[in-house]
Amino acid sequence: MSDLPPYPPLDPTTYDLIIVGTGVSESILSAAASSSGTSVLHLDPNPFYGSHSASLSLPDLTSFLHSNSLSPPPPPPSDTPDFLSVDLATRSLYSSVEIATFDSSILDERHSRKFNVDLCGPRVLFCADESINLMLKSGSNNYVEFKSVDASFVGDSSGELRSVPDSRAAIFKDKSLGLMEKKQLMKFFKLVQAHLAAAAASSTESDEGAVKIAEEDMESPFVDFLAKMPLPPKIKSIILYGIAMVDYDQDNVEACGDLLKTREGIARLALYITSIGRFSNALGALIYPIYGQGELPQAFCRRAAVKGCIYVLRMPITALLLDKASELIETGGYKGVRLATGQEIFSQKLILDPCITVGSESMSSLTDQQKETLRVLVPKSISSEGKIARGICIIRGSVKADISNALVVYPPKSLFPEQLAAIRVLQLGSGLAVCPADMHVLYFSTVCENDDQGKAALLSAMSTLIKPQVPENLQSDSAVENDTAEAAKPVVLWRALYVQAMVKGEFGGSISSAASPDGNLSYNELVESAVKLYEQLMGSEELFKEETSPDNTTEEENDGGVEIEA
């Protein structure tokens, strides 16, 4: 590790809790541990905050890719007299990196650094979310700032983008919805609402005579209830893929990967509905972090700080050590870690990023006991976890004349046949300090089976949206321009493709593992992870419970900016 900074010795050398890594999991277990008197020591051995969910560089990121798809080789074995040392590896979360680049200028140090992209796009927050409410009751919202996304599309092969509508107001000025349309989604919409209303009053007062869906009827599929209404396919797509954010074909159960009950299409519903108006200058239902996501985890590694928690960059741990009297059942033997530095400290309990494994090599000397509190290190199946395609495209233009920050949402099928889940699209513009000011950010996602089919969607739906382009060493200057419609397309600049294994976060006792980003849109299940994980930990302790509530929030415009407060 010689190219390690000079640290001095960490003093203390004993904590409550060492974490690894510094994504959004990570950084809201730090922040609400410190906050509940916990002594942490919070490490990343990366030089910059967000791990996995961290917002970098064109060069940042093109080589934090390219590092980080090929697993290193293992450490060498180590030992000392006090503690039996398990070597540590890391496995890649990254495969099939591809990066090319269109327009050279674009890597210019006066636009590459310009540019805060994020590492797992694309993602959003809805204004009711549960990452919202924490932001609140942690105080972590002083140290970030949002803006609205304009406006979402459910789009197709065509290249025909179709408005989701956000208020009463939205459904009756959209074009593209006939007359009996817009009176069949203003119905639903009722229906769920006077459902949503019915359901928080029974618990305080008596519901006869409320408007309530039949218990039979929320247990049965979310895509049978919404052909009982009836609604036509185009509003069934909008409602499933661009509002729910459906993954899988809900039309065909056999091949559906994640069969959304109505309960939960429901929930999903009333989260939408709730986000729109929760803050007054937010203009929908769904906001960005100036700056980029990166900026998530920074701000709950700024209060886990304010908090006295005490961070450390560009710090890998190589070792865990274990006590040798492994009889000792309660922790299984588990006292501390060994810095790349070679210093060795001790804690009760220890959080690691997903990356982190034990070699096999490592686990075959150990006592049962020992494998039994390593088990959530030994790699998993990648195949079982499952995959997301994820790609970053820099374009010159907008997908969408006069709209800068939108969503674009394509179902299952409907780019081509074989589409086997929704691909979901995500344009981010200069207004949120993410890119030069006559640029965008596409990120695009889906989940997939495989690195091929997960890449062959992506550039599908790349081709829909931008101009094709070729690298320039294969430009030819005979090229000429395509129709009017593919004329009218942004052009890329820069395009990323890669994909991403899923790591889900497991408890186990003395040393659990955090989850890496998954394929949804938005944080909530990150963030239910990240309380799940704490309460075991922790006990029943409720997170920040002595910070303010979020019942009461209000906001502050700056510069278009949705500025939220408790």
Contents of the next structure:
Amino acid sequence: MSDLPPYPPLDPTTYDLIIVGTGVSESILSAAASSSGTSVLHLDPNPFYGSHSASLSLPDLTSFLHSNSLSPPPPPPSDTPDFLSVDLATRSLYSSVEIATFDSSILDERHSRKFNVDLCGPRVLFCADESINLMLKSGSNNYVEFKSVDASFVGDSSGELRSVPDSRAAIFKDKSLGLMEKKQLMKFFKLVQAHLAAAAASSTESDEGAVKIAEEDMESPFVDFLAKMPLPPKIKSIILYGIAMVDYDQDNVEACGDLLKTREGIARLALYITSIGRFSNALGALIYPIYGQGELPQAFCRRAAVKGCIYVLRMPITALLLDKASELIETGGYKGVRLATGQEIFSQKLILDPCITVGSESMSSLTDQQKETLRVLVPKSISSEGKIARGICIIRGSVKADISNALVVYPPKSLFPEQLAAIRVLQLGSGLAVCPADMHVLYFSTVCENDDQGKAALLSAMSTLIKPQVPENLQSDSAVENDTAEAAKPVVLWRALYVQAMVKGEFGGSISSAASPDGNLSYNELVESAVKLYEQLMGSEELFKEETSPDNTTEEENDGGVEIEA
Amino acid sequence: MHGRPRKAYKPEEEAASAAKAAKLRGLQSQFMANHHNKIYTKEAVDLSTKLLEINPEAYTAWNYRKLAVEDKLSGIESDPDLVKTILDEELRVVESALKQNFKSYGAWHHRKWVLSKGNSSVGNELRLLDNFQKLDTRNFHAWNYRRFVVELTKRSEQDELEYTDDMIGSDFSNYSAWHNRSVLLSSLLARKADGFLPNKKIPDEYKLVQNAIFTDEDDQSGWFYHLWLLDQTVNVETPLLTSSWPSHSSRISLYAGCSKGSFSKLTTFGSESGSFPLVLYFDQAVGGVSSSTVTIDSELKGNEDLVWEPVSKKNSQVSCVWVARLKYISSEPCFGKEYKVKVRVGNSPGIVSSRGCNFSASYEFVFTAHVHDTVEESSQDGIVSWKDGFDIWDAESKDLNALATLDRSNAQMDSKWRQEAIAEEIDLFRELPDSKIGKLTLARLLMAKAMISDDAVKGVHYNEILELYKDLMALDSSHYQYYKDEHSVALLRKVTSSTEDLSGHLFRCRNMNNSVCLRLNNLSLSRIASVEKLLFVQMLDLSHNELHSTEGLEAMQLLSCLNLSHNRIRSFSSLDSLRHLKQLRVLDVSHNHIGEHSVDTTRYLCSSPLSNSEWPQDEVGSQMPSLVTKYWDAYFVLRDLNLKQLDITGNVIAGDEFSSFVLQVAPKLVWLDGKKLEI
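Since the structure above is the form predicted on its own, I would like to see how the form predicted together with its partner chain looks, so please show that one next.
Complete assembly follows, chain above in first position.
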């Protein structure tokens, strides 16, 4: 990365929009802006697409996490006469990075090319979620293929994994629910479906006889509504954490960071229900892109490139150029950026990767108006915005026999009494081209208040699913035979633990900041914030509106237009 | 496919469809010309291919192809490769036709026909089927064909059972899969394949179907399967003897001549013919009852080769009820003596159920017949009145116990697992109290329990069953009559479940020389049941009920007086079963609806079975042909009866014309509508 080949100077040097960073948010914005005719220059300091949403080989992932990759650029040349130059700094999104290799052969040449490991895992797409809709709308679906996540489970400290009874067929086949529980759960699903149908009908015509959930219930906490149904605690927990994918313990109102209202709970169930069966090739609600989540930002970038966006990778920017004439309040004084090559590029607007900031020492000399222009780049106290502990394990074997791609959720308190939030685990296999054939990649995440708490939670989930690590030289077949339950567990070959700070996207007039990956399983909130940012930038223009061409609609009729490998 | 709303055609689609039709008509007429001229050239066959690929429903084209194939094969039978090529082409055409419409009867049938030739490999067929069954999991054509292929390939039934597991697992609203499962299990259980014993497998099936029912009680497929399972649990394949008259170890008194009405004792019987009926009641219709399969060991002379007759519709050789007439007055005087009669049923094989199962366990019963020489003549020609004069029956219950029916089905069934399975189901379905189907299933289960459990606990459930059916009648008016009928069955089972219950309905008829009468009046019965326990009845009051028909009464071979007044009988055809009652002398069908709804003759080619058939004209028929044609249904019933008293008032049909007709058809009649006839 250090030996940058010399770049020819960029031409043209003026754009409507410059975007730095190729994460999911930035890529959506770039594709949307390009397809509406905006001229866009899309830069990334890294030699790969995706930024914090990238899928990388193990060494690249390691070095990205350690260096945060956006290393400070070489010292800037002196101020140009026309502009005020403000140096940029990089803040670290990652902390407590801890990487361990238990089987060094994993880093061998023959393996290294076969890994595509996500930085922002565990993450999947719901077949009916906004990211899929956006891909269909933009046409970026042509560049990605998906596969179904075969199963989802709810686990506890016993190590047992129970399937999430998320559909009629799954409830029928479930072995752990009693008959009355099955009846109650199905009855609840039917109520939700009737409510959704009634809601859909009433948007076109008023249908008074339809079954709907009462308005006062919609505003009550979802957990209370479930109890009122009445659903037993076991089923409540499955719905809240296994289907609605809630993070915090809903039964503990004081400590709960995200007490879910019934309205939102029903919306999440609706997403899940409509995801099942949206595409005939998909087995369940969840799909995952072949070659990793990094494919998603790349697909949007390709779409942007088709629409005329110019891409330059391995191109950090070192400084912002502001108008010296600070009385020009309307433009906020922003003029352009200085690239690491020293070239100055100009644009109306700028969107920056969430880890690009302005150092406080650079701020001190600025006028109030200049400070206002740079408002979104001033680092706020990161802790207030939440942290996500993430873990990656490369394992030999599978956490569940005969199943390769699976989601496991540990609801709050299921692993240990102090467990504050749900821990989600996603196992992916070589069928998704993310690892060699005999291995699986496991992603772990949980929201947390501090690094230690988050990592402790992930380690607890790891020890439940995976055999404790044995030093490499002792690892022989004879050593593990005494306990069959333990012996059946997979072996960990490589592990990464890190805590990621969550930065929300922010609109700041001419300079905006894109959102970092969040703690959710899906891209829904990220897409939502990208769409909002786009509307603010472009003045509430609809994303990809001209893309609904005739050939696109025929595609929709086939299979909804998303390639899902059976 | 299911659940796809039909869309109205757009103009351009309509135009396309018209163009397609025009093209099709052209092909069709060309094809028909080929067919009629028996042209089987390549071009002609290709034309039929084209036609079928557009319209797989053109069954004439399939038949034409069969002829064409036969034609081609007749020339080259020696060359197996060529034969295979020809047949493979047929398979290909079928496959592309099925892609067009996988519910085409003709296409599936053609495929069967090709495979039956035996020259094609069947290996591909299951793979092809998997594709079709993925497209539409319930497609019964595919399932049908699957059974055909499975038989051809000798694929094991266990494997197929597993396939139904998968199909049901992915969507349990699949009637076809459940149905196939029941077919496979029936077969596996019948031949007792590897571990396929009912007491092992049926409980597992209950578990499976419970999951379907409790997951979605609104889905019908599971309930159907549950009903099938219940049937497997309750019914035994092998036929059993349920009851008989006379019953085992009973003592009957026989008189010469007939006391009109009945006797003061339940066990007394008299007849002019000097014979008494011996009645066998089986739990299912059987055939093959004869003097070789049922042997009689008795000192009563002249009964060596008894004639056994099925009590059933004409020409049917199977029936639940079989009757033979034993003579007790023969040339030798035998009065004042007691005779032991030993009956062995199923002594030699031959009694077979309509499903083909043998009556295997032979059974023997013995009774004593006391033959008296006096006839109770006191009320010989008096009118039988149902109005009043009934006293509570005071007989000691041992008298009734002697009538107790065999009730020995338990002994032969491995009933323990059945009782357990049903008890478990009952507990479970008590938890589904709010659905109609839940209530109905619970009622059926309780009834099943009553049928296979011990006498002692029976009565407890009947009230619950009756309540359930009452609820259902109120809840689900569209199936009211079904529930009503089931309610009647349950009520009659309750009445006949114990001697105490039954004796509450037995009365002495004061005006009738204290003869015993079973009164089941005013019970709002709509159906007759439990007749097997009432074989002894000679006088029966069913008035003020809601009966539509007398079906079931044919088993009561001793019946001589029957009151059906104030019911819902609509025609004499509904009384058809009475023709089997040779002892019937008194019949009251007053205040019914006979004649109210005349047969709408415009809807039939002939107004009566007599109008164009060459029925043997008997005396009455030739005397009054127009009345016989008009009252043909009454004619058929009354002609075979030997009535002395008939009450018909209060029916639309009643009137002078009908009365005069009756007098001709029933010449032995003494009382008509309460008036003594002048002879």
